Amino acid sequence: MTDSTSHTTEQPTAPVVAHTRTELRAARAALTSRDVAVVMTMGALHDGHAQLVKRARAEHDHVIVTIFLNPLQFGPKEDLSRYPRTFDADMEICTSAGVDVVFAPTPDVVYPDGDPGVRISAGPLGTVLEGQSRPGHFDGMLTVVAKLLHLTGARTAYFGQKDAQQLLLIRRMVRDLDFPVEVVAVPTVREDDGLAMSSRNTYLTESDREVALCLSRALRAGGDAAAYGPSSIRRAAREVLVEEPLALVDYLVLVHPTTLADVPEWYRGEALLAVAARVGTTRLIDNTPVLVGPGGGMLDVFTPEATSLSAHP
């Protein structure tokens, strides 16, 4: 007679939802700990925000996640209502990765006096590339972002690499201002044929994201030239996008981490290399940080080195 057995899979516990400025302390305070990280979002998750989690989860004992689609952050020209929101598909990734609350607040909890007098100016930072494309967009970003980390009360918030002129002006707006709060980059999740995770990407239409490949394609072999300097890197890419004439190319740039000015041809250390292009009706932004000079490459995140603020080309 053989002994059986029987084995049950626990099933992750669903986080706390909180809409509301009340909610949220109560949600919080319930918390067994105050080592608590923070991971902001549109909404619209996906496994590159599942990945920005399960790091926080790995690094700190309480993880919540924001769900706010931030109307600050979007111009005149650009359409809000056709944003995507899956809140139900949203509660499923928070739930797989171990969220222990989500914050998820209408535009008047945020903002009850409908539109702030006062906000958080990016600086010239925020007026290049995707600034100079998105007026305004980086001041209406800071300003939730400030927000949030006041009333989340994280110690730490984990960003992607992927949005890079936002991840070096979270990291300058702590700094300048003095947030008690560690800001992580984390590296870009990408699709299987190399595409960036994006809540943009489903936007995209089958044709469309085959063209869409040219960026990543591009910044992989921009990184492949990096150990011959700057001219060799901005000619490698530049010559993948060339040949994908459906992108619409707004900037290909190789510039300093942490000024976003061009780097000369004699600079060598790290750097990043962007791109941003129209697909279609989509606008998509990548980038990679690079290492230019002998033995260069790409890199993952930049270095802390790289992201003092005191570094200068």
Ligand code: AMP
Given for the second form:
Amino acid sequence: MTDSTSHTTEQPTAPVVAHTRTELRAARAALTSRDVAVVMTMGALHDGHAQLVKRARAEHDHVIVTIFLNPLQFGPKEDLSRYPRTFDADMEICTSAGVDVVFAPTPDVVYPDGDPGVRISAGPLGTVLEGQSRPGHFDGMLTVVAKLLHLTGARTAYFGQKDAQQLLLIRRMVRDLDFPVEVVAVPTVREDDGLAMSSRNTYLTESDREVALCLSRALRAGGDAAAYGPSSIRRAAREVLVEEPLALVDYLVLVHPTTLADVPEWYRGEALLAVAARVGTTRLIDNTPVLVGPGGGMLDVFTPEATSLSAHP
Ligand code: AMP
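Go ahead and give the structure of the form predicted together with ligand AMP, now that the form predicted alone is out.
Complete assembly follows, chain above in first position.
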């Protein structure tokens, strides 16, 4: 027999919040298992971040989320000062997703000696696509990812396919510099109308948002043409973008998943269809992995074979 008074709704426990290195060490020491995964974020959390956390939660004993706006990866004319800061709402998302520890340091905690003289270099892959528009961005990103891996001691790290070049460079760093870390890719989470979720979507006006839909539509059109080869994919995607003159396209490319080189017309296999455009005052990026060739189409994430770094076109 059930007794309605016995149905207490269990409140999820709020994560331990660490702002300093000492607090993080203490929080880390209090975890009961060494099976710890990390999800690194810049805050202003949305359902895309929540999916990363849920995957990490399902696959590991403990999850640490880092919330850090890394000044090193923002250019002088970029949006560091206006980037949305929503710590209380972020904590609610972390609480309901079952996060154990939130590490939310200030820049002086992460960089106690000021800007680091020694940094991770992203190399040539950091100078194309996003790197071309954002010089130094990927060096700054890799430097903080390396530091946060050391500080959290996590052995598995979850990253979104949404930031495909970032994901590739982190895989590269882990492999090239022998970090004892497993990198897991999580598919891009989208709004119902296809817009890829992003903290920067809050910058979009209502009409910008309509315009912004052309990015995901272009990717879908490209994916639908995947069976017919690279030039058909590029053409189908471009046709969607040219119909939206208010989206100022920075690049639309179909490139190899690990070299980021344009795939040649004969290429069959997995490739990255990626787009960047300015809509209003906001620079947006989106991408999809595609299988090029007969039976091809959009993929959620690349297969392990496609991202094994020995793969070449
Ligand atoms: P950010 O806070 O924007 O730096 O993102 C933190 C992590 O969340 C990165 O690994 C991103 O790739 C990932 N992420 C951001 N937006 C999405 C999304 N819409 N779907 C999946 N992952 C995302």
